[in-house]
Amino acid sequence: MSDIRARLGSAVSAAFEAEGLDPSLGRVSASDRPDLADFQCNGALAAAKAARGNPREIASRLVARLQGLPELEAVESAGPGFVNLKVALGLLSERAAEVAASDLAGASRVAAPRRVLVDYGGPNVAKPMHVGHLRAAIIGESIKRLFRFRGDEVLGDAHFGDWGFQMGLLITAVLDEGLDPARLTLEDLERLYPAAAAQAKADPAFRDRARKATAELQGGRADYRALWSRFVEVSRSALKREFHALGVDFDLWKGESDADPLIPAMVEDLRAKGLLEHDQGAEIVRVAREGDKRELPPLLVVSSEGSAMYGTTDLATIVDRRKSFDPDLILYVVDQRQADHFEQVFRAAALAGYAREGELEHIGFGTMNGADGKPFKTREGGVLKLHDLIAMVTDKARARLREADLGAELSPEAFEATAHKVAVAALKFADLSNFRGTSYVFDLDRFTSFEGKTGPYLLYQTVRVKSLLRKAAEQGAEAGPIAVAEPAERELALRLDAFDVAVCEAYDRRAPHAIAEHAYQLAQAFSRFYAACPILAVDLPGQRASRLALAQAVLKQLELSLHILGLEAPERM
């Protein structure tokens, strides 16, 4: 089973080859003018340039060869040498039936599944999650789901920040206050950490005691390890609740501490391979390459004080992942501002033989900004906690549901569950509808609207299809063979066909916005189809059965798209 674009591409490529031209020029794409054609091929322009011919003449010869193909209703040349293709209704009906019958709603699996590890989230011990964690969690979860959907074996790792100097600061602060470790709460840790960090800057004696505590913790001191375990336990349970509320769940909660035992042997291995160099008392790995357009600093592995650095832990984490999972690909979903750091780590890993070129990828993203174009803050200028953001959006979702007169028939519990789903959809779709590399402005009113390109709009349209199919079942109406005839049916069938293209693009570019865009376009196409083509009220049983089958295919594809994006539609709204 292949999408229509691929089928037409094969036919057009064969026409190029029959003309003695490069068949790779027969690539077909969605038409820039859907009012004139469904698909187009622009290869005649490149063929004319290579052969020093006339592109219009070449296009006319190609059209002559394509005339009469059963897959095409019409084919013609246009403009400076475009080939316009209009799909036959029979092929549209056939393809829509394939989509309806497919477990993947017309999408395809990868030919060679891989083991993939997605590193996203990056929460820290003793620190509440804030809006800065939002994009990594949303994009990373969607990429994990996307890769699983295509057939890869995927693990998502939170990469917990649970090691280093911050632990020494906390240990020292807890001991100074004489707190009972068994009674420590996340609120205690949230209060203690910023105060301890500030004290370390102002009080050299406190800073030195915290450094000593860090060294003794990492050296295995039992009472410090027990205290550290309590920090991790308290923080992790709270973070799991926060992530789960967003529909984000990890397979692994490994952290920097898991890589720490591997560091001494790894450092010795780097020395043995001649990769470590002494530099002003520290030890580094030089990662710059001939031909670099800008200077890339070396990776600092051992500081002048003899301690392991941030990059050292990341390098050791690669070693740990290689031993425990042996992934073919590791994707790091982290702010674009960390691009240089990951380039240093990836190059060092390649030099050391810990990963081959192309096995490590940084999936960077922009920031969620306020109206001033700067990273989103509270009105007081502070960092907004993620819990508070979710509560704020949920409050708005409740108000939106009531404004639209939705959810009035739901129980209070069901209404609350629906409001939460609408809030999560608003947050996630606002993020995922943009290409991840761009920044965007947080607009609560627009994101929570049930109109326009929003998550709540997608949920509403999905619930609408569910309602239609429930009514059909109540009336005993059943789906049957699909026969596309009307313009709105044609448009809907073409949109259903485009799912595989969107999935492949999202997968190849690690860019879930392609799925978000497809889901929105599909929902709009269904809305136009619903308005133009009566379904339950139509007199002809065959036509009713065909349109119900189209509606079922739309629901399947919408729900799969929502799942990949990490959204969930309620049954009723």
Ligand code: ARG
Second form
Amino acid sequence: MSDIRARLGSAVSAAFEAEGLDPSLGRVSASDRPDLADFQCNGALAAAKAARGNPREIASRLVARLQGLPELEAVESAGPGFVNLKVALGLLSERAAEVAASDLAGASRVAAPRRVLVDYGGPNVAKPMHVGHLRAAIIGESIKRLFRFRGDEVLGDAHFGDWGFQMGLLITAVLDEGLDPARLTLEDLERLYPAAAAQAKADPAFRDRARKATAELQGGRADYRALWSRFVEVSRSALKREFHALGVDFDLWKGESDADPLIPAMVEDLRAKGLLEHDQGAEIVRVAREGDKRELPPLLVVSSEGSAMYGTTDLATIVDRRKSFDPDLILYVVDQRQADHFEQVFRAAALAGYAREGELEHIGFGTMNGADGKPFKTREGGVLKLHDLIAMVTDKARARLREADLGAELSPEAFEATAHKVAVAALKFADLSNFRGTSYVFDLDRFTSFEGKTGPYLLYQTVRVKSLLRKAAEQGAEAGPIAVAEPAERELALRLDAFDVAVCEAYDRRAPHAIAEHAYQLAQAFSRFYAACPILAVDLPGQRASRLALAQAVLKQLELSLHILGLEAPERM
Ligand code: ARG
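Having gone through the form predicted alone, I am curious about the other one (the form predicted in complex with arginine (ARG)); can you provide its structure?
The next block holds the full complex; its first chain is the one shown before.
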């Protein structure tokens, strides 16, 4: 089973070959002018260049060969040498039926499944999660689902930040305040950490004690370890709850600390391989390469206090993952501003033979900004906590539902659940509808609107299809063979066909926005179809059955798209 673009591609390639031209030039893409054609091939231009011929003349010869093919309703040459293709209704009907019958709604699985580990979320002990972690969680969750959808074996790991300097800061602060470890709460941690971080900046003696505490914790000092486990436990359960509310769930909740037992042997190994160098009391691996545009600083492996650093735990985590899951690919979904860090780690891993070229990838993303164009802050200028952000968006979602007169007949619990789904959809879709590398501005009004390219719009359209199908079932109307006829049906069938292209693009570029865009286009095409083509009211049973089958295919594809994006549609609204 292949999409229409691929099928037309084979037909056009055969025509190139028959003309004595390079068949690989027969590639077909969606038309730039949907008003004129469905697909186009630009290969005649390249063929003309290679053969010093006239592109228009080559295009006409190709058109002559393609004329009369059963897959095509029309074929003509246009412009400087394009071949414009209009798909026959029979092929559209056949393809729509395939989509309707397919478990993946017409998308394809990867040819050779791989083991893929997605490292995302990256929350830290005691530091409240902020909008940077939100993006990591949203994008990472979607990439995890996308890879799994296409058939890879995928694990998502939170890679909890539980081993660095912030642990020493907390230990020192708790001891200075004389707090009882058994009674420590999340509120304590969230109060202590920023205060300690500020104190470390202002007071070098405090900073040095915190550094020493970090090294002693890592060295195995028992009372520190006990305190540390308490921090981890308190933070982890709160963070899990917050992620879960967002529809983000990890398969592994490992942390930087899990790599700790592997560090001594790894450091020895680096030394034995001659990669470790002494540098002002610390030990480093030099990773700069000839031809680098700017000098990449060395990876700091052991600090002058003898502590493991961020890069050390990342490197040892690669060794750990090798031993456990042995992934073919590790994707690190982390803020673009950490690009240098990952480059250092990846190069060190390559030098040490822990990973091969191409097995480690940093999937960076931009920031979510406030109206001032700077990373989003609260009105008071502080870092906005994720929890507060979700509460704020849910408030707005409730208001939006009431304003649109939606959910009025729902029970109070169902209304709350719907408001939560709308809020999560608003936040996630706003994020995922941009290419991940682009920064975007947080705009609560726009994100929560039921109109335009938004999560709530998508949920609303999905609920509409669901209620149509429910009504059909109540009336005993059944789906049947698809026969595409009307222009709005044609457009809808072409959209259904385009899902695989979107999924493959999203997969290859690790860019869920291609799925978001597809889902939006599909919802719009359905909306036009629904307005133009009566379904339950139509007299011809065959036509009703065909349109119901189209609606079922749309629902399946919308639901799969929503699932990949991490959105959930309610049954009713
Ligand atoms: N905890 C880190 C932070 O908050 C992100 C961790 C990302 N993953 C990794 N393997 N380094 O910045």
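If you're wondering where the values come from, they're calculated on a predicted model, not measured in any experiment. Basically, rigid core = biggest C-alpha set you can superpose within 1.5 Å across the two forms. Residue numbers count along the first chain shown, from 1.
Student: K323: CA shift of at least 2 Å between these two forms after core fit?
Tutor: Stays below the 2 Å threshold, so no.
Student: Aligning on the core only, does the CA of H244 end up 2 angstroms or more away between these two forms?
Tutor: Not so; H244 is displaced by less than 2 Å.
Student: With both forms fitted on the core, check whether the Cα of P204 differs by 2 Å or more between these two forms.
Tutor: Comparing the forms between these two forms, which are aligned on their rigid core, P204 does shift its C-alpha by 2 Å or more.
Student: Core overlaid, G178 C-alpha shift between these two forms, how many Å?
Tutor: Comparing the two forms, G178 shifts 2.6 Å at C-alpha.
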